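Let's start with one chain on its own, the form predicted on its own, as structure tokens.
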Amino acid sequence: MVITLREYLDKTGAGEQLKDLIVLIARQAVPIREAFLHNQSYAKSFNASGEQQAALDEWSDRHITKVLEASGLVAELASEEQPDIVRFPGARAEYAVVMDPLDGSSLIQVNLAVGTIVGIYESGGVLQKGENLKAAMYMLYGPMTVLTLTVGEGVYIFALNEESEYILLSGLVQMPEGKLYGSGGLRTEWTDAHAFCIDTIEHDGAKLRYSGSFVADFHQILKYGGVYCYPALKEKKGGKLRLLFEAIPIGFIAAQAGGAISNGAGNLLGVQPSSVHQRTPLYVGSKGLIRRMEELLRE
């Protein structure tokens, strides 16, 4: 029996507008993969973190930010590719959004997977703890395009058909105890503390999967479990990742599928942002070896 994105939420205790906010953002996939063609460029600005934008980077982020005003529905929104939080004051609903729209833009060139990174506060704005999300989502643009979504109520994963229709791939996801890892950052660069823990759990057989993309290496990780890092570097105590955008959403996603994200120390979804582009230092994957690394880093 093929079950919808709609039929799927209709079955949820998720509000008419969080149902009609979710299907709005994800039918978003559409218009981004048919841009990719010609937006391969980089573009000659940068993003608020500092970092040069892809052309589908400021397309993917104006079109999105457009759509939603549009609706009505979203009264306040942050982007990692916008300076200040943007304010929407005719909104008819309360809901805060962050997103990543494009993230591994650099992949684009290459034809390897990237995708969108979005997370749903009800009200209170986006500067919030990620356990208070009421949804998270991202869009994978791979050999298919891939929907995997929360509300709260465990991950399930969708896929887009030719009739750009997303049908339920797999419900009720649960994270293994994989042997996966990745990790961002040059070695290099990386603590005396984080390459104990590299070098141990490799011998203790972990194998190295690692693209570039935030979403598609997390994407393994929720399939074969394991372990996603970006760690706080010699140089940047901080890491790399955004609180906001990245961690916060893939996190609470993780932890609807029986896995865990941490800053190194504790549970990044407790953490309350003090500014849009905050940094952190990122582990996330199957919940004993998250677990286990921190005990390591401890160490």
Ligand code: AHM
Given for the second form:
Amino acid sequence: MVITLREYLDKTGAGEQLKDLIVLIARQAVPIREAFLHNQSYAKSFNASGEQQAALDEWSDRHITKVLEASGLVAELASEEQPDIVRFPGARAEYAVVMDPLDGSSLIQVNLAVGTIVGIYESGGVLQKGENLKAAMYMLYGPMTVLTLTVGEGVYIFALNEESEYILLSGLVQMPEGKLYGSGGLRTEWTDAHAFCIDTIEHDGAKLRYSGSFVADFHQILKYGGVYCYPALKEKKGGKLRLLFEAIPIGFIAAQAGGAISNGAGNLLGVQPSSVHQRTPLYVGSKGLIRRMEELLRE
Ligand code: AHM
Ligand code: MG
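Switch over from the form predicted on its own to the form predicted together with this ligand, please.
First the chain shown before, then all remaining chains and molecules of the complex.
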């Protein structure tokens, strides 16, 4: 039996406005995919993290921001591509959204899978612990467009069909213990602790898979098990990835699938963000492996 995204949501405890917001955001995969063709280059601008924006980063950011404002459902938005928190004082609901409008943007020009990452808080603004999220989702633009979603009742994966409707692919996804791993940062930049950790798991049979798109790399860890890491580097203690836009939503999905996310010392979903573009080291994947890596990092 075919189950659509809306039909799935109607069976959950999510409120009407949250369901509307999720469906609205998920639907933006269609125009974003269409925009790939005409937004293949780099833009002249740099984001708050000092990275050169791709034209599609800018396009997706502007597009989703406009849609969220027009929805009247979102009071506050933090985007990887905007320097400050954006407030919509006219909104009739209190939702706060954190997003990376186009993650993995260095891969746009080589046509590898990239995605849109979103986290939704019910109220209280965007600077909150990940454990407070009401929902998290990502759309992955691969050979298929796939939506991975949690409203705090497990993780469900949908695929966009030819009528631009999301159809349930797999339900109550459980992340297995697995042996894939990928780590960001140059080996020469890794700390001794992280290098020891990677040596150890490689010795135990871990197999390297790393594309340069967090959302795509995480998706295979979700299905096959293992760990994705972007560690603290010798010269960059916070690593590269952002707590709000990347770590928190993906970590919430991982935890809902029975996996875990750590900053190397403990559960990253318990960390209170202090600024919008704050970076964090991260280890996300199968629960047993994450606990093992925390132990190895302590040794
Ligand atoms: P982006 O949001 O600008 O695309 O940057 C984040 C990306 C992640 O998707 C990916 O895991 C990481 O940066 C790759 O970094 P590196 O090129 O250092 O391996
Ligand atoms: Mg990103």
